[in-house]
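Have a look below at one chain only, the form predicted alone, in structure tokens format.
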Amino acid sequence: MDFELSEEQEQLRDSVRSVLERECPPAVVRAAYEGRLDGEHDRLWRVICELDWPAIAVPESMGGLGMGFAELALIAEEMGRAVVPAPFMSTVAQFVPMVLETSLPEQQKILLGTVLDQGAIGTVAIAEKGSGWDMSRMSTEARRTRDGWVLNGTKSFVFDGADATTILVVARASDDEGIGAFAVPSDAVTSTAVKLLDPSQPLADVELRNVLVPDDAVLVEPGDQKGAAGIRRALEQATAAVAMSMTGTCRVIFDSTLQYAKDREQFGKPIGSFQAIKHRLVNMLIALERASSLAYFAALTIAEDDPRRSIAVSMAKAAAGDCQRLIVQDGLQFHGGIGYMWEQDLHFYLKRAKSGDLLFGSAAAHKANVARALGLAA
């Protein structure tokens, strides 16, 4: 496993960063917070599609760029750095991996074609209130009928759920045979946007009431163990992408706080020269580098299909959660009163990092996963 970025990967990262600095400055994020995005949301997504970023991890045989999850993760990190209000995470880090991991070639051609050729937005609906992303406690039900499968239940925390064209719903069979994955058009469900701490990353509740899914839209039939493993693998990719995005956001907070500690003077000296501030900045950097290293390791285990990928993803998400807790707290405190000002951009990053901890499993939930992997759970 090579931890060094290749020359091509460095060029990709630099190119993505340059584009986002130009196309998504803080003024665009502010517009999302103030409900003034107008056509900016669509414009940003068009730019992303024109640059073929949705095709980054799609095999060339299916019209993609044929790169891997390591490259996708690099873009996810940059999305977090810029707090981009566009459906990259839902479509590229969730929908596309779920299609690739679970569906048949003819289904992939249709579902991926809408994204790669038409710029359609896709998303995945797994989480539910009360059980989060724990699929063993899922209550959304799939019932077999003569005409197909009928879905009933409510999904929560669905990325871009109100804007997606197609939603891949994971549900449990009514006879408890297992979980399945179903492609559902957005007009067959009721999606309700949720008021959020971070409006730049919209989430929605998705209600399914007697939604009929024909057999050709079933990606994974309940009881198909290989298909269920594919769902879990796609969930790991989505979780690792969130961890990468969180580290990108936390790095901006750290850089901003470090610079502020060098610029802001008290008693005739920069506040960063005081020992108490220096020690805490060092602790922030250690937490950030730990989280970043684990996120990169998780991305590489996925890219190389390493057997450690499940525990690596949980370690990465747990470390990202621990990192944001320290960096958000100290970053805000070191900025003092200015950190609370609406006119200061800092709060965009604080809120994105804080909300990221709650998505695809909190730090506590993933630490529990690691404990179970070590045979320590009760």
Given for the second form:
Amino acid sequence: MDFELSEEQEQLRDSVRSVLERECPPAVVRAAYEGRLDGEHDRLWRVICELDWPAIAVPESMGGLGMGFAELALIAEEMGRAVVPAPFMSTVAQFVPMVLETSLPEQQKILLGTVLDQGAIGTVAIAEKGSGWDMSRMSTEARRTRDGWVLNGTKSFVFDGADATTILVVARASDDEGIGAFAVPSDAVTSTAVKLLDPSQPLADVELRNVLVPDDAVLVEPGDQKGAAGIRRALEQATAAVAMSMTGTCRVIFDSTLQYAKDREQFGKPIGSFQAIKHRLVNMLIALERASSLAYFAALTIAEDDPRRSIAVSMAKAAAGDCQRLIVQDGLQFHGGIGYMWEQDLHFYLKRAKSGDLLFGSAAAHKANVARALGLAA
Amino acid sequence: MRLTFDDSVERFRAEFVAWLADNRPSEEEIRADPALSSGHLPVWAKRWTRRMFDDGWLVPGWPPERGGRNASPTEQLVYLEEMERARVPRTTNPQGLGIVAPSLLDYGSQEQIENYALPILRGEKSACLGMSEPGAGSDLASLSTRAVLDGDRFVINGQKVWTSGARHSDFCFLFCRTDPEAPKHKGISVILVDMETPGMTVRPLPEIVAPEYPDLNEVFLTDVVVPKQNLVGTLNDGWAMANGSLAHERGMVWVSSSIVLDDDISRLVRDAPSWLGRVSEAERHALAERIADAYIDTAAARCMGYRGFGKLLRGGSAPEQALMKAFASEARRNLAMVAAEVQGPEVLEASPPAVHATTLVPDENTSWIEQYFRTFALTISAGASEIQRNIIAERVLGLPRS
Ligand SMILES: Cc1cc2nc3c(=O)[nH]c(=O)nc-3n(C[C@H](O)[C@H](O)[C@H](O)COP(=O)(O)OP(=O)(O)OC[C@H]3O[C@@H](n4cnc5c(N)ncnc54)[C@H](O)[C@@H]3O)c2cc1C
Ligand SMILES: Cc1cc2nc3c(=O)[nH]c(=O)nc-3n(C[C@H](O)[C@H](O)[C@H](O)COP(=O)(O)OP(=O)(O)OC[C@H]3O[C@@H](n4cnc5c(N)ncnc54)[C@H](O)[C@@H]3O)c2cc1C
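Having looked at the form predicted alone, could you now put up the form predicted in complex with the partner chain?
First the chain shown before, then all remaining chains and molecules of the complex.
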């Protein structure tokens, strides 16, 4: 058991960090918040594509870099640190894994090709307003017809749903034979960007009205058990990536709060010398270490295809949720009036951490998963 | 980053597991002759510690003449995992083996090593640790037990408290004030005192659970006379040893905490379904979430431990041990609390008389609520959780002193 990064992994992380520091300083995030991003959004994504990060976990045989999920997770953590307003999580941590886990070689060639060669944005549509990411309760329906499958329903919280070229939709068969995955071009659906608390990570509603999916665009046929397992595995990757990204964001809030506690003086002393603050900063550190260790563990179980991966991912996401709760709360509190101001960059991180908990299953949802895996709940 | 150890480490583990199976004392043997306190060495314990010493399995990281085999840090880690899983203690005198002997090996004279440290390692002698006093707990440096150098002997007067195992120990590793004029950290020395010395009075202090097996004691010292050569290290330089002793104690304690947590959570997950079957669905959900939390803490303790260990291997900082100490001890306390609440009112029925805690921790038969109260030993002793937080705040986070 070794949680330390290898030399190559350390180099990767350092280079991602330095690129993002240069290309995505807080001023860029602020521009996203204030609707002044203009071409910046595209420029950031182009930089990411030029550096081949979308290819990180794609096998070399398919034109990728042939690294694994551990490396993808390290980049996700950096994306969280820099609250990057670019479609990395959607395309790289959701779309690409879903393609790799579910589709046939010829489909992979086409779908990955659009991303790796043309820099297209891809995303995955699973969640719905009524059921979140719980696929057993989703209502978007796939009906078999002579010409293919027809999809009807509305998906929500779709990462970069309004900018994606291709959306991989997960839907349930009308005869309840199980779930399937379908590649849908964006012009076949109505995607509506939603106004958000955290505009640096755009989400959309995707409405599917009688969308016909020809057979060659069906990634997983409903009823195909192995395919359904692939969908779940892809969802696990996406969820683990969000957990990693949240710990990256929480680390920045923590570092900033710690520095502030050392610098800010009241009553003639740094506020960090008051035990009421000190001990709570330690509690924040413990929550962060707990979440971060479990996120690395989850990433490793995915990278090594360990049988514990499913429960490990739920533990990681639950711990990331617990962590943000404490770090956002005391992080903001200890900044005093300053933390409450729009002019400070702090709120970008606070809001990203909060949204992270609510996307891809909250801490409560994932604790319920853990309880279920332990045989303690239905 | 990876989930597995090298093959060579796994071979080391397998070798130790096989040796354990062939050599360990049986549970019946242990129950037939239980240790009465953490200073008591029953016959089986003496034999067992000696065998571990002779075969180089007592402290594998040390050289053979000290009961080891020069094992690497990673080998020591898997050794501790298996040692804890085996549910048989290396010794029934943990403070002797874990703190006193290593401190003597670091600071003691050749004669002290021969007469005190090695006998502990060979299971021949037991030691207690005389640090705390009524007026000096967390603030150990304010201790006032006074040793006066008088020619070639010390005359000692004072009182120690919460001295584990003192009643059955052969000698005490005693922290005394030898220079009352110096600043408080600079006037402390450590002196070895045989418990049989005239003037030593030990009074057991029954604890919050299992009062029939008191482990803690008060130790009163009245004109106790000890030869000068019993001074450990340099006069007035005992504070370095206070830090050193505790560092020995904290070193890899997380490994055993983490394995005990694993054991505890498996027991809870095994028993919980039948307990949860008795409550309403809403209550079941609320309780199941808390068990999930405890399960997550257990996994986190293991992952945080390994992560910290990885840093340590690469020359990282030791104060992070304080973080593990605080987290793992509180996780054990929370787990026992959750388990007691899940079990419901029948948890209040008293457990059968426990075999002493140092012999088998935790005992399968100990009720969760007694277990819960026992875990406070972990959050109070060896630097209470609040003190760990001060240490982390100042040494890991670099915050200014209060
Ligand atoms: C919404 C809002 C409206 C406001 N309106 C007004 C107004 O109309 N008029 C006006 O004059 N002011 C106003 N204020 C300012 C407000 O009174 C201050 O923000 C508040 O007194 C805290 O001071 P500070 O922001 O400088 O934080 P600091 O005093 O720097 O505190 C920072 C952190 O350190 C903690 N801390 C400080 N000292 C200690 C200590 N001794 N022990 C433990 N912890 C400590 C604090 O609790 C806080 O968490 C407003 C603030 C807000 C947020
Ligand atoms: C099971 C057990 C075994 C023990 N075995 C031994 C032994 O073998 N030998 C030995 O010498 N001692 C032993 N002790 C004693 C132990 O070391 C002390 O109990 C411990 O150091 C705490 O001291 P105290 O009990 O006097 O509490 P105090 O120091 O009085 O602390 C009381 C409370 O105040 C808090 N507190 C104190 N200072 C601060 C501060 N600066 N900031 C914030 N909070 C603070 C503490 O955390 C605690 O919650 C043992 C204790 C236990 C419970």
